[in-house]
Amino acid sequence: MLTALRDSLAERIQARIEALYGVSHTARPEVPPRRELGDLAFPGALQLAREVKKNPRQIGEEIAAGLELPVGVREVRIEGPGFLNFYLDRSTFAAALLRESPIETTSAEGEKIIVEHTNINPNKAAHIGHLRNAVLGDVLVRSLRALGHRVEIQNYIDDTGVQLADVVVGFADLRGMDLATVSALPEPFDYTCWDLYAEVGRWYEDDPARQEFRRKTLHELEAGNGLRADLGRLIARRIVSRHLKTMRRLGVDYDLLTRESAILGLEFFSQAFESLRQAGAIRLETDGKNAGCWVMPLAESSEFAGLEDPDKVIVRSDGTVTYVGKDIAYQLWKFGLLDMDFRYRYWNEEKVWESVLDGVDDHPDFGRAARVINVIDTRQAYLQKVVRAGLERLNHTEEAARSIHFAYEMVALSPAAADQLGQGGATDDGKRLEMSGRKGIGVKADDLLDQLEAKSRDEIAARDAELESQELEERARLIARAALRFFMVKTTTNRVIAFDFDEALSFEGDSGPYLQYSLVRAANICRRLSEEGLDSEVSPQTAAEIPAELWDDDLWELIYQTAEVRDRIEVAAESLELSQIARFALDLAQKFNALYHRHPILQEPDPDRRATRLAATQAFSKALRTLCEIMGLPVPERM
């Protein structure tokens, strides 16, 4: 709403400047640093002074003299050296907030954006670090869709890679199991593979010659034939099914599971490889450590300057394809730059599609994006640069520029959390526990969620001992989801975060449950008003008639801030710094809870003053609910 008002003012100001001085000026009104300076301020008179050779104060007065103010703007004042300070009609503005959605979501149209996130190797259970990727990706998707963008969510399944190969080796060579035996293993299958993956790593260390089993397995996985390929397909499918269940606990969904085996089996990589070879972007090394490998030389690129070995292997000497080689082909397909497509089918009973070698004809139109955002941790920054370099070498410079790496730092555990999860002795210098799948050190995502739900149950039961078990379980589930999702979003992406149970579950601190509690408190006010026979809702018409003097400045500050929801989400999505949404939501909640004590509603006898405070509460609830929806935080009816 505030954006639309600023745009309307900007258009009128620009037209006035054009009429007065015959010049074009595109500056927009800004939010001033202090509310006493107005609700919006235009500094353009200072910028125009040199161009039109007039005193800036005189320019400001001339612009204001004939300026028609849009509905909702009460007056304009000339302040200081020529600022145009605009003051809103508070009651009219509040009424509009109650009438409209905090963020007007239009139907998705225009150019498609692909967001690829989660991307867990299908070799073991998801761990806490994967959750940051999935939550950040999901919040980005929710933000973009709320802003009216057409978004496709993809989850890349690396079902021909080294990690899966090692689990196949574990079952086939270390434990001597056949396909039927592995198929009959009970759930949680991903937990079994978690332990086996670490065991295989130690097995290799005892005798490095055993890595020949890995090389043999990689060949069979890529070719798609043989017992090892059958084992790989079985393991990957069982693991991905478990991953999908884990992500559903957090409210994370996908449109397409893109399987790496389909990229190879449908010869996407073969076409990409041939294009790279013909363009001279890769070469076959005949000597040195990369002899027999196809590499992409990158020494001449400024992005890779200073690297000790700037050549990136695309195809190994044994003929297997590296991860980045397959990812270049995948990125080309995302932009519609390959003259081929996947086949598709539903993933079992799940309402999500997967790429396959032979599928159905009736399916959505996947790929062909105008922009691609890959959510991958900061350690993959080099490989993402190589992918972009591959596109540039094929003269797809615009697509390379629109290949965006959404990078983030890793997740660790605080010493207290590590101790609660039985990993206390493994913390690094007593500060935090960093995880290693290869060593089997880490916290499984489902274990973490189970712990959060248990802690939530304890907290709820302590407050309401009479609560029925089914309601207790449901509330605990909603609070745990909010606690974890908010914890993953609230920290800036350039910081490693150390997860702590007490911090995440606090009802008072910077937490998801605190936001839930604030909304429940607002809803309880309305419920109690209704129980006492008082108006529990202020209509837009009633809000428009509130006397101006009843809008105390702190109430107005809350109202004004709720109008910034769209702007804040837009800035966060464009900058890929989604913590801004979390911080904004916290600030709103803190302002509301402070006002709750300074401006009580239930005890206020004057109906007009009560309506003013209730209108502010309604505007707050609408805004915070919208922000919670964007962050994926469910709101229970009671806490």
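Please could you give me the other form, the form predicted together with the RNA, since above is the form predicted on its own?
The following holds one chain only.
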């Protein structure tokens, strides 16, 4: 509706400018900052002033003079320095808005987009930093799907890497446990590993010679056999299972778990390595600090200017492969650039496909994407560049350009949060503290969710002491999920989140529960109307006949803004700045809550007036529900 109006207005303005001045100008109507300045504004007269050598107001007058207004536009005025401000026919617009859905759902087709996110090392419990990744990835997926794109979600499991190796060392060498003993350890297994991982770090520090255990383990993990490999498989599986359960509490799902062991075991890397070698993209160093390593020289590209070491190690001198090496092979596979595929198996308990060495014949098609978006924190920007450089060196420049690093800043602990975790000593006066899996410093995702649910239960019980416990639990879960997800999307991606318990646990103001509460209020109005035997819904026909003077500016402001949902989602998904969705949702909810107090519906005797207010409520509810769905915030019936 809004888009169509804007386009037809732009066309007419462009034609006027062409006719008047013989200039071709791209007219871009925008939304004025205050509604009394109109609903759409055209600032082009200001830009044309120099070119046409007239003052902008005069240009505005001239354009407006012969302009035929499209249906739905009531009036045009020249205001300020020379803005053309257009005023819409409010009832017509409202009727159209009630008729259509906030985002026209097109069926998913066309080019496939792979979104890779979460990617937690399978050696410890998920912490709140991982949650930022998972939530951003998930919201991106939901946005893209809502816009009609075909999306495949992959979660990369680094089950042959150093971090897993360290926990294997912890069980095998530090604790002296065998497979059966580790297998019998009780849940929460990821919490046990969290502590053990930190312990191993200290154990290495006490005697650096112990790092030999890590090397040995890494080799066995890559080779895939021996006690250490068995332990690795067991630990990774138990941990991933825990991660998936944590993510499910948040409503985050995956299509495919891509396991690093399969990339190695199925010779993906060997093929990628061979191509890189033949293309001259990597070379074997014979002396210097990288002697015995296969490295990718980066010195010649300006993108990598100023590196201390201009060469990136792809294969270590002991023959094991670095993460970037494996990631290049993985990225090639994602685009279908390796002439090989994974084998796949369905992981029944966790309801997800995973890549394996030996799988089933009947499985969905994975990979072969046209675009790949990797959700990875900004500290790994350099490595993502190296992956792209790898594709470029193999002459896959198109695919390199379609490899998008969705970068976001990390989550750190506020000084207060560090104190509460007993890490107060780790912060130097008032500075935030970076989380560290290696040191065991961080807020575990499940702990935070537990706290959020406990607080939700308290809040609900305080409002309704009679509520049965099952219903209470259910509501608490929905509120906790919304609080946490919204907390993670509301901040812009290039800002470090200084995690603070009070803030994260707040259900007021800029919060997920605030949005939920607004929707519950809107729903309550409709329910009460039905109970009173009144119309609980306004039809588009009724809306179209609302007398113009009943549209108070604040009611109109809300309904007009709900028309922007699709635009906002599109801009957010394209710019990868998903916080815009959160801000928009908050803005709508704040406006609605203000109206809620100013314009009561149930007590309003005049049916036209009631219809006007209800139409705004309806449009709001539809819009915010859509936004919540895209952010993954569930909407409870009651709170």
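Positions refer to the first chain, counted from 1. Computed from a prediction, not measured in an experiment: that's the story for all the values here. Definition used throughout: the rigid core is the maximal C-alpha set that superposes within 1.5 Å between two forms.
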**Message:** Once you overlay the rigid core, does the Cα of residue 71 travel 2 Å or further between these two forms?
**Reply:** yes
**Asked** Can a Cα shift of no less than 2 Å be assigned to residue 297 between these two forms, given superposition on the rigid core?
**Response** no
**Asked** Just checking, between these two forms and with the core aligned, does residue 206 shift 2 Å or more at the CA?
**Response** no
**Prompt:** Taking the rigid core as the frame, how far in Å does the Cα of residue 8 move between these two forms?
**Reply:** 4.7
